[in-house]
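Just the one chain here, laid out as structure tokens, in the form predicted on its own.
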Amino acid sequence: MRMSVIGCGYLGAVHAAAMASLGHDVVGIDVDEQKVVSLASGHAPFYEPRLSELLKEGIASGRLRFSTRVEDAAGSAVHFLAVGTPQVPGGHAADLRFVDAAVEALHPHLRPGDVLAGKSTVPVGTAAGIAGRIRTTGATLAWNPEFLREGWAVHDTITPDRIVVGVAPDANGSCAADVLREVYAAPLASGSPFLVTDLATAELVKGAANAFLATKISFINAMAEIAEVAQADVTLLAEALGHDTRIGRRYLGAGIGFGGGCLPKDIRAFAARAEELGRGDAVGFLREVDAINLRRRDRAVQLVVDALGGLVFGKRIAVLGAAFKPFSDDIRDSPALDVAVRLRGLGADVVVTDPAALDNARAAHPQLGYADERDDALREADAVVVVTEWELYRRELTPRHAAGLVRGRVVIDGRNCLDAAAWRAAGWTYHGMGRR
């Protein structure tokens, strides 16, 4: 099928070359001519597994090609929109500036039949607008949400866990859901499900579920704020409530909470549309779970104080990890370098270092030092701080080998990711998120 993605930043380019790979005729379309120039040459411009070898397949294939030019959108079966929806500046609603921009965009070039699907996390309500705009094209409007996590985005997009699409209930809509069915015939041929519903569910869902698991996650912290002071382990209890099958083990990991370019904004949005709707009592507890969200970070900032004595000035803080999680190189809205501001704030002598996010980094933050390889910012640290659980810290580095680069052996573990019990057993100080 021939299909165009319009936008691509994150989810695009992943979408685009995901659907190449699927067999499809795509290309994608985005404003930012540097970008179009490094994904047209196979390279993805942000760190994700897969990405880069999937973009040079779908390209020498001549199944994937990219343009700045939305009229080579034209003559597409399905338009995917996939551009992002920030926060407004100042607020917590998300800013649709974008999404309106694509939609004036390619409407001269959308055809009866045509289907434009959604991909972008918008407000409840945003979908039945756009379908008003397009009527007079012929075209039809399908919302086709997202589900994607960072680092696992290629396989989540070509073996989904789900696949919602939501349409207008016509014969209009039910053709459009056809179409999509064909679109993912492969995922939909290896199992995965196919959920038809109505414009405003499909749009839901995407806020529900980041929702969701935000509380979930911010649930364990406040699970780990009691622990602490009641001298109990949060990962034990974390993994006692796991075995119950209502509520499961994955996503309650205490730590210093979620970050990213997603799930904050998202459930700030998801809170402000609610508002505007004049429900927003139904979700006031997404306000306590922003905020104990952002506590967890207060409280890692106080862990390394409190195991240096009180005072961090002048000394050498190691910080592992700067991504707000493992596998991407993703800054925005990151606990890891959060923490790593406040404590050069307090005057610190901070080093960062990271696998793949050290160049956002570094642009973001300049005022922070930088050491490319771990073993370099360990050396002669007073303290070290693992914030993003990167394999290369949780696993690879061994406390005896750490101990022969610090000069101060005292570890803070801002994600309950090390053996607690061989970092003490080799003579370290050891502070974990919730625990004794």
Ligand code: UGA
Second form
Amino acid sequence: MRMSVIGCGYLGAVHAAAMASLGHDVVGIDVDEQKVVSLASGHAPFYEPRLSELLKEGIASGRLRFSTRVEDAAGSAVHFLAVGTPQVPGGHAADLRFVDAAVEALHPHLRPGDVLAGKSTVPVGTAAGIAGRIRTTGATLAWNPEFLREGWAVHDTITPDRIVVGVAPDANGSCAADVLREVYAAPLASGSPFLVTDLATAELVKGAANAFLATKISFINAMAEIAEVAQADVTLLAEALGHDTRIGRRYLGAGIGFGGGCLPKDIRAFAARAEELGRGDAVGFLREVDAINLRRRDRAVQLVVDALGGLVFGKRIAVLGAAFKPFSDDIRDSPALDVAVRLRGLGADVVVTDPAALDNARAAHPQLGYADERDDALREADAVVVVTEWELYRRELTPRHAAGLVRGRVVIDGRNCLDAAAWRAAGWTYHGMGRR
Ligand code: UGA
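Structure of the form predicted in complex with this ligand, given the form predicted on its own:
First the chain shown before, then all remaining chains and molecules of the complex.
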């Protein structure tokens, strides 16, 4: 099927490459010329396992191309809308200016029978507005939210947990759902469930899913706060809770909390939209979820300060990790970098290292010290802070090896990802987040 993907950021670039790998004929469109040049030469402009491989395969097969010209979308049967919806400057709502601009640019190229499939994360009610705007073109709007995780984006796009398609309850809507069934024939054949809903429900599924995940993480981080004062261990607590199949262990990883380009801004936008709809009280707990999450960063900084005797000024601190999570070079709202920045603000001599996100971190925070190699960051450190649970720190770094490099054997495990007993046995003072 011929299709266009409007917006080639994280979501769009992966979607375009994945659709081509499923056999479709895809054009990815973005206003950013540099991004288009990079993608068209088979290079992902960000770190994402398997993406460059998929881009190269798609381009070589002739099924995948990229362009800055929106008119190249003309003739596609499906147009995926995949532009970003960041937080508005100075507020909590979603900024829809890229969505609006994309719809406006695409409008003259939409033809009767085309399907415009929205993938961007938008406040509920946005889709109905777009459907009204494109009505005169004869194209049909469907809302097809995306649930991919960074670091697993290719896998999540090709074998999604579920495919949700929101359409209007009329004949055009059901035709649009059928078109999307055809688009996703391969994942459907391998068992991904396909749910057809109305437009508003499809928009809500996405916001609700991220709100739930954020709530689950903040729940266990709230338990970590209690565990800290009750002399209990939140990792054992999470394990015990997780065996209850109604609860499950995933997203019960306590530590410095969630960050990235999605969960933080999405829960804020969700709450802001609920306020606009007059039901802010229904999701008032999301403010608490946000507050618990941000408190974890304070707590990590406090642990470092306490571990170094109350003063970090002039102390050399190795910060292992900058990305908001492993398998990503994304530093948007990264708790890891936030901890590093705060320690620097207290006068510490901070040296940050990360296997993927260092260039992004350097550009955003030139005031921090950086080391390309993990061991260079550890050398002569008075304390080590693990803030992104890369394998390089979690499994491949032994306490004995680290001990040979540092000045002080003090480790703060911001992700509860180290073997506390092994580090203590090697003579380290170990501090976890909510662990005894
Ligand atoms: C999240 C959702 O998981 C995706 O389903 C969604 O499509 C995406 O947002 C989006 O809206 O685009 P992502 O931002 O890639 O995906 O990151 P996650 O893997 O969900 O992790 C988010 C943050 O939570 C990370 O900072 C991670 O370190 C933290 N986290 C995760 C915890 O602190 N504890 C956990 O147990 C799990």
